[in-house]
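Read the single chain below, which is given as structure tokens and is the form predicted on its own.
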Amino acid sequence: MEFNVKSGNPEKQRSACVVVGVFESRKLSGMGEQLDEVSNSYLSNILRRGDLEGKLGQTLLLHNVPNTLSDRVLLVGCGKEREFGDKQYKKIISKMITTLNETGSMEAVCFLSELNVRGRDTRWKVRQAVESAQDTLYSFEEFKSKTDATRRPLRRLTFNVTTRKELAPGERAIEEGLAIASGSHKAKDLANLPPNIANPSYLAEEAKALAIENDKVDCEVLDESELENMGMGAFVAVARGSDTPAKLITLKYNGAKTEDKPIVLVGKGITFDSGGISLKPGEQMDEMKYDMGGAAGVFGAFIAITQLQLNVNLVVVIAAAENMPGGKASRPGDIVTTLSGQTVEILNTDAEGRLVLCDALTYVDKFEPDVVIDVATLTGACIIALGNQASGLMSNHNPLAHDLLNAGEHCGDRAWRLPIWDEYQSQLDSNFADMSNLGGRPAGSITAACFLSRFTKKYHWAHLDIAGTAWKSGKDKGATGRPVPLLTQYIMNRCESQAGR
């Protein structure tokens, strides 16, 4: 879909809509006053009748009001005017982008982007809508052999602004917008994907096609039999059960001086998550392909990133491997040496995300990493813990944590903070190893992100637990596309934090 941006007065707009906000209890916004007022109260009028109390979500679609040069004015309830902030903007774009599209508007101007949202300016505003508008209109049907097309879909929408000199921030946030939703679609097509297709060769022809497209990108693809002779003895473990062979895919954008150290997101791509020998019960099981939405995160991440053009340097590794029952799958009791040289007793081979992650979190040392976050749907616990409004965040530095935290609640897509204290660390001690995978039931995603905290002592790092955040079940079952957002975010805010010393 296409985005602009202008400054203009509703009355003035020559479109098939004009969209306004109708705030509790029947007032209208500021410019659906100035509509009013050049309709002869027509607005007011139908309002005062009933038809709208302007409860949030609420719609109401009209038809040749008085003295305009738009075919339709749709009204679209924003609750009480004190309460109004992130959350409900989000929602009533979305309302506003549902309606338009079934109702044959093919374009439309929009003035809920001129809505006061508390601390928000309008390059917030302009972004969160395009990011709404993509998310709302977002659909996976590529293997339905009927789809219910949208006779006359929306096209076209543009965002008004109060004055002028707010066009360039809008159309910088147009751009901001589309790159994310871009990153978060790919994300969500990648996860959505049937596991029998989005296995790990998948993804890395997906990354190879990334650097043909892209003269900035490189691509490195390690095969299964290359990471054992490299000594990632835990990574290997989880992989040997299945027929599919795992791969170690890294990705490089160069979008800054070759001597700035990059920043390095490593996601967990386990395509399919059976459980090993520690088998999962059947029932949901088909959802253990999401299992590799910390991989599809990082992948969107990454195409945002490039999108924008941003000075940076990030590299992208992503660990992708299928966990299967069979003859040659690994045991509980099985001991493996990792790539650091730890050795792990492997207790339940369910806990397999920290057995791949570890390894690859070793080897990304050697990119002498700024930072280094990962992200993996690791722990059913961290949906115990957190529900699936928030990611687990815990890390090594607290700067770190504190920046994705606020890119997190600046952008929406939140994270909230776990400690890793080092009275956790006993919870992993075996009796044969170096540690276990494996800390027991309390605390699980802490113990697990401990785990971790072993092999990422060389550099800044933190660790994205997303197990509650990456897809919904029910009958809205589908990948969110989460953290794209969040790492984006906290990129752009690097980038330009680094841009204004």
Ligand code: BES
Contents of the next structure:
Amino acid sequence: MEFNVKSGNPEKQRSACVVVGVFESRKLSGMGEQLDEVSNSYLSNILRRGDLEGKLGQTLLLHNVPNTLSDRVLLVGCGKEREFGDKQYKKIISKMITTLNETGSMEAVCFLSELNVRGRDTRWKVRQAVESAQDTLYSFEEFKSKTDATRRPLRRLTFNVTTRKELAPGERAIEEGLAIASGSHKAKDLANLPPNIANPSYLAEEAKALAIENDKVDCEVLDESELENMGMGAFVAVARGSDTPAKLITLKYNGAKTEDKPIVLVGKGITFDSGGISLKPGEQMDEMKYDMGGAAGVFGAFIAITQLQLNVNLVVVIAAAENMPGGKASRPGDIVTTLSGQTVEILNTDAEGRLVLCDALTYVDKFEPDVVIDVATLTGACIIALGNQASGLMSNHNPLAHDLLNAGEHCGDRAWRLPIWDEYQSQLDSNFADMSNLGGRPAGSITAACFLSRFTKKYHWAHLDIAGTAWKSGKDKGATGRPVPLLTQYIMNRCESQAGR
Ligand code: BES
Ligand code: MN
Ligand code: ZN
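Let's see the other form, the form predicted together with the ligand, since the form predicted on its own is already up.
Whole complex next, starting from this chain.
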């Protein structure tokens, strides 16, 4: 879809549709009033008759409004003006998109981007609108033999801004929104693909393709025998239960001076998590194809950053494997030696994420990272703690944690911090090895992060547990593309603060 910004009057737009907001109760927004005046109170008469109250998400499509140049006017209910904030804004944008897409307007001029959203500027509003439009129109239909394509889909959307001065930030916002949207789109596609297709080799091929397209991108793939030779005993222990070979995938984007230390993102890429010998129950087991959501998220962020051509060095490492209960699978009680030299007693083969990540986290030290952020659908306990709203954030460095929290708050892809105090570490004690991979039921997300923290002492590190945010279950089952917006925002913020220094 194509996006534009412009600064004009609603009655002067020659378009298939003009979109304006109506607050509760029946109160036209500024631009709506302007349309009402030129149309000799056509809109206010309709509202008075009670056709639209202005409740959040209500819509009313009008044709041939007098004295206007466009075919249609779409009124969108915005709820109570006093309560109008981020959530309400995103809701009306999404509602507008579905309505336009279903009612034959192939292009439209949207005046909702002019509404006042508390504390948000044009750049934020336009960017969110682009992201939300792309998100609303996303569907995954690769494996449907018949698709019901919309007959006259929305193709071009123009956002109106209040003054000409707002045009430049608006255009920048479109670029940013499109970059984040293509990153999220890729993350969703990778995660939604079935596990018999999106296996570690598939992820590796996708990564290699990025390096062919872009000469600032390098890709390296290590296969299972190389991981074994390097001493990644924990990673390999997970992979061995499967006939599908593991891969350690590295993507580099060289966007800054060679001597600039890179931001390193590490993604958990378990392309299917059966639990291994500690087999999971059958219910919803299909959703464990999403256990590569961390890999999909860092892959998507990589795409967004390369599309924006940011002045930064970025390394993405994906630990890709399948967790299966094959004849060579590890058993509860097995002891393995990690790349760091520390030994781990595997008490539960379903706590496999930390096993592949610990070796990847040791490995990335060679990039001399500025910061390392790992992203993983790591624990069911994180869903119990935070539900599906916030990703869990744990970190050994307060400034990094704060930057990530702020980035998430700004872009609406939020995280919430949990502690990783030393007091939790003893839950990982093992009678036979340096540690066990199981911390027991209390604070399951925290002890998982504590496990990882034993491999991240050399650098500033944060861990995002996206078990509750990477996908939705139930009727709307599907990947969300999170935390692509959060990661991209964090990197954008850093580039901006560095440019200002
Ligand atoms: N991938 C799962 C975590 C998960 C489960 C995410 C359900 C989202 C939904 C992870 O590998 C796992 O199985 N974790 C175990 C850890 C436990 C054995 C210590 C869990 O959360 O139960
Ligand atoms: Mn598991
Ligand atoms: Zn898992």
